[in-house]
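What follows is a single chain, given as structure tokens, in the form predicted on its own.
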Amino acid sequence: MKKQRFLFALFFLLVSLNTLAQAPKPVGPTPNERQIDWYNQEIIAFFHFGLNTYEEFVNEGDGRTTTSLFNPTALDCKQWARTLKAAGIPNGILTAKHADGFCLWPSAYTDYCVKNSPWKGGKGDVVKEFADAFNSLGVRASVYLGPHDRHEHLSPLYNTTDYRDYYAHQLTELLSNYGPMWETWWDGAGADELTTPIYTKWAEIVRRLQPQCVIFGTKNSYRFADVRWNGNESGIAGDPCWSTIDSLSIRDEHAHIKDLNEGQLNGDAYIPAESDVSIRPSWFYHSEEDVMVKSVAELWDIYCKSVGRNSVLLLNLPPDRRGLIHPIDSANVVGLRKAIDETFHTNLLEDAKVTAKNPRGGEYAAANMIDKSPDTYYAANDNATTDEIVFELNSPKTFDCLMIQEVIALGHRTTGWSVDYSNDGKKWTVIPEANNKQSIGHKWILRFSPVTAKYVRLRITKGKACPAIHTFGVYKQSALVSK
């Protein structure tokens, strides 16, 4: 009897120890709370709107255009916000001042702004209408205040010290008077003269007035950046695309486009990539491009190569001269959301039996990868940087897409992985597009020719630490985008 009680006690002790398995320790640079929140948004909208909208074939104004040109006839920022809600986009960034220097709010520090336009008799404020509309409909508002200002450069008295203070005043206006701002965008185009000490003053303003605000930085502002440019304007992130990067190597973006696009596995700073692209050929609206709007299939391809490559997609939806998002643009971006939702609605592995070669045990079970919970994940034991996880389905399923997510709060861990399929669990065939991949990060999506299988195997072939996988699934692409 004593022996029996001892065995029971030992059994419950082992079960208890297994249940209390310690969480994996983070490895390398890890994201801050702003960056995790930013990643979870996945798609952010850009709104390029200003004097360039009213000029023919102009996307980069020279700062000389008269303010009298700006006169939207039916500005409705609630229409913008409704478009984003329908498209499942939680955040929008307005170009409050683009490189031409024209300001969409009545700034106290310049006459080159809406107060000297005919719109609303000079009493209008686009930033206020934008922020109020977005906040009222539960969509986040963010702001682009272009560091480079061609209008200010026209003055013979221009110097960087005075401009530093001028910009600081305008940044303070925007971050003090319009409610929460979730991202500020520091474009590097033309801003080579703006040195790190100048950005130091501006960054202090952002952190003091809007501590939750993500800073998009380039060139001399990278020291303060939460997110980086991905090196192109096509919305295509690198393969691999690491969230980490060497903070010294990204100061000259033109010399290190590959580093910006792919990041660096052993980089010393966690500055993930934001992938910007316009739904049209131009950044500002031009009516001749109404027949050149990217289709749902094109947007899906970009989504899979941005969000699906450990990046966030920044998609430009330029308002037209009325001040509205064009119906073609709206329809296509809403179509993208439908394609995303239809594709990822059902993980074909959701009822599979899951076994792992190197399980950690306890609450870090392999089945967590298919449980749909945002709070659970699978982790291997600390002695394993490789692993094999097999998903056995009840019956063969056909799929042409896969998605995998790492636990980004624990840093980049897996650095090599492949996916195979089988119908007997013995003879395996690798999916060519999923062979010898490297980064995972927040989300990695791969598409391929349809495969029918009863078994799917995820092989972690290399890593910096034990794998920590939040989600793994296989899917059938929406008919909206599948060939």
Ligand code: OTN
Contents of the next structure:
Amino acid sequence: MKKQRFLFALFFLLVSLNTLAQAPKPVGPTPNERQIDWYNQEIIAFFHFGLNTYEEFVNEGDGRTTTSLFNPTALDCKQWARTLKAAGIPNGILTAKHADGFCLWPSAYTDYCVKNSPWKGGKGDVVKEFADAFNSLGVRASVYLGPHDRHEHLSPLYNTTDYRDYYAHQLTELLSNYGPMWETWWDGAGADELTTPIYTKWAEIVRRLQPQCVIFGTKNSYRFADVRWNGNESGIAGDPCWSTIDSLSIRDEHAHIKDLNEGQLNGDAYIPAESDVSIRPSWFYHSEEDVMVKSVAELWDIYCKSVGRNSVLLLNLPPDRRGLIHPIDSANVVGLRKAIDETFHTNLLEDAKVTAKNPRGGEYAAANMIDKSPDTYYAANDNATTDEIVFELNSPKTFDCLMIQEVIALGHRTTGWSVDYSNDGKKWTVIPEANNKQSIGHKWILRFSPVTAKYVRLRITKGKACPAIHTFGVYKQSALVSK
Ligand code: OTN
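With the form predicted on its own in hand, show me what the form predicted together with the ligand looks like.
All chains and molecules follow, beginning with the one already shown.
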């Protein structure tokens, strides 16, 4: 009888442990594998390079410029890839064709391309040099094939049906002949006449030839968008910045700039914001801007307001007329990496004792927020949409930055949070910059005046479902960027 009772108790214990160990259920729209992988890249480089590079004050060529201008004297795409490696940037997008229509590869479908330039006697192929260099150095290659094409529009016979097929052929060339491509960019600028059925044909080509390729979609390509425009070209995401949006807001971007920037908590689609910005005032290289390259401190600010606002930073590093990344640009982007690595090297909470008010139990321990594992996270129990997690340090530490990450595969769960500090664990002071925050998502970073404290408290004040927090940390900003 005793043995029977013991087995019964053991059975209940095992059943309840198993229940506790169940993962929280996703809530709302969730990311696909491409989007999770895209988020994890954090920073992607943009390379605007083409005929505009060889013209004074031109960033949007009219399609009439002679191809004989294109003549890089020392093109070295390995130098671009080495710069990215030194800057910890895993992926770069080359403007294979910008709005002027000039193609950086010898397309079989146009003469307005490198074939008719003096570079390498017309035998060169920038896309090949780029893809080969990047693949050989372990950096991902991606392409921008501008949907808007001013050169094609010059033809009196231009019509969108023929252009749809022309573009489809070029997309096929780019996605068939140069190895893996990780992102393609459908710039909305000047592209209003391109209808959703046109993009449907192009999207089929992307999905068939390069299933892993992320589509940056705008306006009429919104249905195929893995990622959206963030509504500005300053690299600044909104606060909040939800990964979800009502997908029609993308189509009518003019009326929805704020929605693009901030996303919409109850949006029907998971289409996170990509934040594009140039390291220089212009998208293409112009030597007079050598004195206007964004500093490490400016880039750090942009990083914190893009990657640190649940977005991905798309940072333009325009190659110069030689075909090289200018040394000031590389020094500053490598400086940014140093600032990021130095800042986030040590989570000052790493040895803290962590207690949560509404723990789920099982493998979802509160201490998972400060371990360095990419696979573990803290979750509250299913009945709780709020929580209080206290981090108790052995001794007071000084910090001026915090970083928090949600488990994005489980959707946006937390919709309100604040962070307080204390020196006795009883009397708490809220960090003003961390008061009443809303979104978290992939990563949220906040900076503030230095605080010295023995206790830190994360208060989850509002949510759609129980919190699932991957990481929480406080940090001292690198001397490279702190004032
Ligand atoms: O003049 N513009 O076309 C323009 C000015 C300032 C900011 C953006 C734009 S166009 C805008 O570019 C985005 C990428 O940066 C997206 O492609 C949008 O769809 C497009 O409308």
